[in-house]
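In the form predicted on its own, a lone chain appears below as structure tokens.
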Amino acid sequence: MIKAVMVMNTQGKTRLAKFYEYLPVEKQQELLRGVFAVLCSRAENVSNFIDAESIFGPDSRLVYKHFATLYFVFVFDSSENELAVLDLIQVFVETLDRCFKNVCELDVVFNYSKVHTILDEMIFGGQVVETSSSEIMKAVEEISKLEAASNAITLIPKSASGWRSR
């Protein structure tokens, strides 16, 4: 099971944090600080797999990938395969790239809801449900169309709105 997904920049600012188990906000902040402390102390040429038992408790592993100024971090238990989770990070980043045309940190910051939608299409309740970038993009595009259609709906009929301006 996926326990958490985090995206943070190289200065330690959290850009996305999603926990799939309930944790108080203070504990979440503590875990984010712990993860960043581990990541920033690692050399570039070491493995992307870390035992996270000291941070997240027993049976916890952490996989991360560093792209430009962002760390993409997935925390999971022993029921998940480490290489599959590393591939899942790659799918997440590829989908973000397809969605934002060469994603950068500001895309994650200013398109928070779309990033969460992409993540929700991939992982639901800690379980991986989709690993195809093209299928995820189809679902995200459909959701965007529905949102645009719902934003176009007005609650006041045009005849009533014309009456109001007289």
Given for the second form:
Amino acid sequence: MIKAVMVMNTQGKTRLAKFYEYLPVEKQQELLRGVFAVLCSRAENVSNFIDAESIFGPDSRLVYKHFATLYFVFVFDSSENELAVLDLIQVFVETLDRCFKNVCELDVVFNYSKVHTILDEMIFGGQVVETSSSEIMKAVEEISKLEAASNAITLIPKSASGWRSR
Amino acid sequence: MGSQGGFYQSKEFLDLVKSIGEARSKAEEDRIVLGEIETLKRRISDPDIPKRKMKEYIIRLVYVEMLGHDASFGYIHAVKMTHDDSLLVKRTGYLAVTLFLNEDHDLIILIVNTIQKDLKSDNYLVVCTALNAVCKLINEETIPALLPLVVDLLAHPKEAVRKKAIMALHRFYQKSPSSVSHLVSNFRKRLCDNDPGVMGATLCPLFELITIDVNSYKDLVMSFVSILKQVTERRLPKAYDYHQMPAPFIQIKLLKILALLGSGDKQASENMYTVVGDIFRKCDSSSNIGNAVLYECICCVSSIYPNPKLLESAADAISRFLKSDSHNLKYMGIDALGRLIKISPEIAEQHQLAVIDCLEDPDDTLKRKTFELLYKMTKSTNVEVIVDRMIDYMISINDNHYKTEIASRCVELAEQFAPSNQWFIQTMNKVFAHAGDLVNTKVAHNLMRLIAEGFGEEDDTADSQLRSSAVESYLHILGEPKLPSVFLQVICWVLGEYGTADGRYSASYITGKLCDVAEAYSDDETVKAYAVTALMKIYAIEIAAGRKVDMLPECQALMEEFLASHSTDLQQRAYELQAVIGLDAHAVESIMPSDASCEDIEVDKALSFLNGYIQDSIEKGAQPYIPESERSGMLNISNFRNQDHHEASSHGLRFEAYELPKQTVQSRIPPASLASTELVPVSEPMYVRESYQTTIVPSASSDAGSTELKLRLDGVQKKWGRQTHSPATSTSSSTSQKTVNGITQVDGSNTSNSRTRETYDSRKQHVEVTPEKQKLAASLFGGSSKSEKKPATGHKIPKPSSHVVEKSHARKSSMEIASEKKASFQQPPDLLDFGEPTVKSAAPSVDPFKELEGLLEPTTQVASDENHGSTAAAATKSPDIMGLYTETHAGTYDKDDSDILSGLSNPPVTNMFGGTTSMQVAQSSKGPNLKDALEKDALVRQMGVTPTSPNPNLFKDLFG
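How about the form predicted together with its partner chain, since we already have the form predicted on its own?
Let's see the whole complex now, leading with the same chain.
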């Protein structure tokens, strides 16, 4: 299963952190710092995989990908395939890009909840449920539409049910 | 742009992010965040803030907590938000709650009811949101409250809901297997779901269930095989394609499952051969995801009952991985090699140079993986080289975790395969000297025992030689300044036992050294204690031998000090020493017999020698002893635990309405099923091992147990000193023979043609291979015959790899004749493509390597031309990624979403060249967006969020 998803910028500021097993805040910070320390020490032309056992304990692997100012990091165990997770990161970023049109770091910061929505559509309880960025987009758009509807007409409740399943 | 307030959430939040971005130090950031927390605390408790505002506050809280600050004061507000009717607010509430709370938090009780309600909602999005929360927030105690609702959702008309319900059920299973064990059949049922997505999701829980208990799922082998077949034959909807691969993620999961099911099961494996072979043939090895599937195939092949043809395909795929320029693929190749050599050890030889390149690669991850491979292929013929390499690497790294691991591996290998006692002692010395504080003390104890017991051979002289060489080297090492405590303990012990045994060193010399140790490390009491005891042994031996004991003055001073030590342990040892010295030879002989550390000491656990005393006491009226377990509640432990379990489930919170008194039935299930799941893992490895004894094929899964890091002394005695070199030498000699015979066959086949092209780059490297490297290769892989051959072939180092080709080809063709199978297998389609001119079509048969090469060459040129600074670094890094995605782009232009993909695939190019030409391309292809991007760029600069990045601060570079 996937243990954690992190997005941090090249200066070590966390932009998104999602742990699929509960960890206290201090521990999360420690792990984020640990990951960043490893990431900065990596040369440019090396593999995208890191042996993460010293940070996350036994049976954990880490795959990261560097886009412009951001590192996308997925931590997972032996039930996943490293190369496939690398593509999963790609799907995630593609989806972000579709969603925000030329996604940049600030999009991730300000649309925090939306990024979480996208991630939730992809990874559910630590398991990968969806790997097609167009499917994810469809789901996210539907949610946005409904949210907008329910937000705009909060004075007339229940009208949102008109949107319900087709 | 998002519908929820768009880019700007609010001025305040914007300012917060900005000021944090500009913070020069962690302290400043903390100050800003603390200020924000104060603001939020004040605002959030205001009873009548509008919902929209509240939503933003909660998001800000989440942000604050992500930065590592306590936001617990707002948790209750997040919980409140989940009760809201508006989907937007509700979702925000759920998001915050899943990020804030853990399953055992007190506030969960307040949410369970809401989740129950939301799971019944008509709006499937609400249901999905609630299911998401279920995964994170429900613990063993609350599962019964939601279980029936989740099970109902398995039949929901929306596939998104079914999918998530499966996952939620899987999560329940992970948290408390007993609570859902009666529902496991649901997973099987869902495997036949109409929607492939739901089927794919079901594979996750099934994979886990099968990992735990293989045998109960053997009946599904045919189903999995047929699903995999359908997937590879593109029977799934187009939407599941990813980079032209049909549902690769599902393929990977299926292959993982098949690997488990086919492990050691010939019958099951036979059903899989065809489909796995198909995937090998069809797999597009030019894309990342294609390689992921290929890698999974190799894993599967090395796990199931071996099939020669598949093994050959796997070996082919591995060689492609290893020859790739991508570090990722090399990594996977090394890993795959490690799996395959358990079945066909000779394959390692074919890739010796590639492996050595990986060993010297600057990439640490790759290096470690390679060491893991070496560890797996260590034999008595190459142990010296491998362990030496490992120790060198161990010395060079700082990561304590990995240092520990590699140290214990060195020890393990040294114990199993050491060619000589001398070498063994020296190796252990090196390991202890450099990682002594990190290795388990058990390792030290094992070393002492090994030295004491010898290596199980009858030959006593060998043992005493070992001991005296140990003593010699330790006396030498003691001259070094700072030694780890554990190592000193070993040294003291060995000097005490055997320091004077061979008569080379006098007692006073050894005791002097021991006193030095105790003085030099005066703050380490354990070492001092070892030293005192060692002194006592030396003196005891001297006394027993009838010699007169003269205590050195410094030793006497030391004893005085210890007699008054604060440590009672040291004190006692010092007093004992004093007492022993005062005794006569006979008494000393019997209390401290020499070289008797291995003698068993009989311990009378029943304390039978006290029987008489007890009898007397009872006769005098004392109470007889009652064992502790019978004393208090007359409950034995297991009984108590059961009770506890019942108690917990019946007194816990009840979430069901009172009319459904099912509770007792459910609470009775757990103990029984718990026991059954506990039993399974114990019996499973036994099963595996048994089946392998009959098939005599080592496999990945069965070996997992033996690679544990602990030392196993029992095995050591048997293996010690025995030369197990036969497989290595025999295979290597046969290879070279084949080479001679097969020269004429070299050029005939497409296989070798394609190889020349794809190894173009690696071959260049091979030419520069130094004699040192060859030697290393020979000592690692070949044994002696190989190393003699090497110099003769001179500069033609690529030869070994072409040997491989010939060899495999020869074997292939002979097999072809024998089995009269179709030629299609012999020449996989992707290899055939190399011979033809490049086909520029949307078909998957685009010559992948040619394209890659075309892309790579300009890249490196540009890099070398303008290089210097970061661009060059980027250039050298990017080829793989760029190649992969640009390739994808080229292949996928018929898809409707190609513009996005091209947007994705262009960027690395731009990024890398930093030149103007490709920038123009990007601009022309995505003109209107540029303005967008520039605006963002301006904003970013103004905000100072990412001021020092080498690239412009945008994803613009990446996304066009």
